[in-house]
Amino acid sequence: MIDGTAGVSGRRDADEALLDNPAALAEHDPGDMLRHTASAGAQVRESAALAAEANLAVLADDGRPRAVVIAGIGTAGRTGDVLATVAGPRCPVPIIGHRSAGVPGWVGAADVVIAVSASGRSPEALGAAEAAHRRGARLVAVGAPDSQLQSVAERARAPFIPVPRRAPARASLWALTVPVLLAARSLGLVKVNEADLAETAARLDADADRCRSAAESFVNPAKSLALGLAGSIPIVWGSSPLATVAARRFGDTLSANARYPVVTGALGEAGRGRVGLLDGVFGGLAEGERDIFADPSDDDDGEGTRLRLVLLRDGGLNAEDDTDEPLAVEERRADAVQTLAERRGVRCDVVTAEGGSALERLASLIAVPDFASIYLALAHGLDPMAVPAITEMKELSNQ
């Protein structure tokens, strides 16, 4: 074990035991995140519950807006990615993310603004509320209760949904969608129905349940995930707009709760340049010089790293809507890159979409990579809640 003086402890090496240990996984989770992320689907039911008293109908008295800005960083600007692939490419307006202070310079009357925060302070979202309520555009606030963004909210007469924040943000972000995608749909944007909803939150459960800390490695999805990337840098490629939004999102996790790397993005946007990471030091060259007989866990001194891809694959889910690439482009690539993968020597482990609807397809490939992230913390002797250099960044920075 490694104690730095900045408050980092951990090992640099996975210990695969421990993993099959929940005693000791417990000992190592003293904030409770794998409680918290399998909490998802009851963070669906409620919001879902909570929205529903925040009379979200008055957002159409006005009509349908300009456009949409969704204002919050970290996962409360996730929620706007998540909005923005479930509304689909038929969405009649523009959903843009803002992720500073402030709203963009064009925002008027016309225009509805969402701020998130899942603490109610964040500057990003107390900002946007502000600015919105001054240039008399709609408002509508998602975060903690009694917060400084629900005085923002109150001052406005603006919609305000009060999600209790129990954990980090990065392990609420069902907690903070929903709300999202319910004002959208007061708006006639999204089409997410109470049945979808609760289609998702029956995943968010069974996958919870699939990836319980009492199940051993060989049958728990998230267990095999998190030891197949220890030690490796993981590169995580979306097939389709959707599940670019959920490899976006484990890059996310793998770098606040196991402290990894990671290169992530949309499989059409790696093709025409990131593949090439498979040819690279990391990657073909490196993979060309290992012993095929050898044992993985004789590298030593990270003289051994290698590239680890995770390919995230939505699959589709209707033929007849109007997409940016036809279905058949996408598979064809998302198996173009395997085969390359497989040429040169790089590993790589596949999440395939499940579900009805496209938010519970979402829900289906973020599930499991979010609970690899805590076991691969855990794993290395990091407590995937406390995060030392947030904390310091956030200390140095308000100085």
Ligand SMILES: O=P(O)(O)OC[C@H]1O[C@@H](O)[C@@H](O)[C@@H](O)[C@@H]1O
Second form
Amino acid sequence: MIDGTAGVSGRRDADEALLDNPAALAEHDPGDMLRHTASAGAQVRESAALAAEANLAVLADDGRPRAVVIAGIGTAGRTGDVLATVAGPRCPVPIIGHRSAGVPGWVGAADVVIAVSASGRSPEALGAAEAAHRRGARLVAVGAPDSQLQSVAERARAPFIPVPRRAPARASLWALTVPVLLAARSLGLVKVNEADLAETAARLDADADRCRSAAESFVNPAKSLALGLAGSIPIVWGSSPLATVAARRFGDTLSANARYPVVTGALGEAGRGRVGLLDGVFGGLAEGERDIFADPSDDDDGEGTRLRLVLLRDGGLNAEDDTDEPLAVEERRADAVQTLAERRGVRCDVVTAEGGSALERLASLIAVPDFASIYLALAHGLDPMAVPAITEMKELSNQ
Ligand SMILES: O=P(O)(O)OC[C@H]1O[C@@H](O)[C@@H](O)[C@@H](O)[C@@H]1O
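Switch from the form predicted on its own to the form predicted in complex with the ligand and print that structure.
First the chain shown before, then all remaining chains and molecules of the complex.
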């Protein structure tokens, strides 16, 4: 173990054996991130029940809004991306994520603002809720009970969904997402039904079981994904808009939990630009020099750093109409990038979506990578929960 300059302990080389030692895993995970992550299915059920108690029906009183703004930062902000992809390209109303304090200048009485904050105190969500109230926009707030956000919502007489706090916010993605979806359902913008929620929760439970710490690497998809990524620069591309939301989420968790630099995005866009990374110094050029018989652990000077591609494939449900790219195009592109990686010797992991609804498919692309980011942190001896750099950044910038 070595100490970084800020006193953070860890090891540069991943300790593979540690992943198959449940006692050591628990010891390196004092905040219980594995358990929080395994609660994803329970979060869906709990948040659905809490949202049912809030009076979301009032949102529909003034009819369909002109636009919906999802205001929040970090994981809270990601809920807006989830809503946009679940609503799909035929959603009649624009869904806009807003990640800085306040609301866009055009927001007014015709619009709905959903302010989201796990702690209920991010300046971004609070600023947005206050601005929405001032401008007469309909407001919904989602966040910790008895928080500043709840006070703002009460002052505005706006529905508030109290989501119990699980530190850190990134372990609450599902708890925060479900109320956002149900608020949008009250507005007639998404068709998420009770069966979709139940099946999504069941899928998250089943994936948590496959990824549990007692399941060894060779049968545990999250541990094997983590070990494949160890020591690499991950590139995570999504084959469809839905898969791209999952790719960006993996970027969040790989950075925050495992402290890995990561490139994420949509394969469609990457194919016109970033796919060139596969030819570069960390891609084909590094692989060309690789001695296939060498022990990978000899690479301790960082010179052998290589890309590792993670392809999240949707295989989709999209209706064949002019609002969506045809599924066949997405599939051909995903096959093509796998061939490209293979030709250059760049290793590639593929996670394929499963499930009948958009929400369940998204869950199936998020669950295993969420666990993988934690196992990767643990293999490096890093506490996946505590991120001193985020705290230090907040202190230095006085936020
Ligand atoms: O959801 P809230 O509490 O507003 O936090 C929003 C974001 O704040 C940042 O400082 C980090 O902690 C993120 O992990 C978090 O998602």
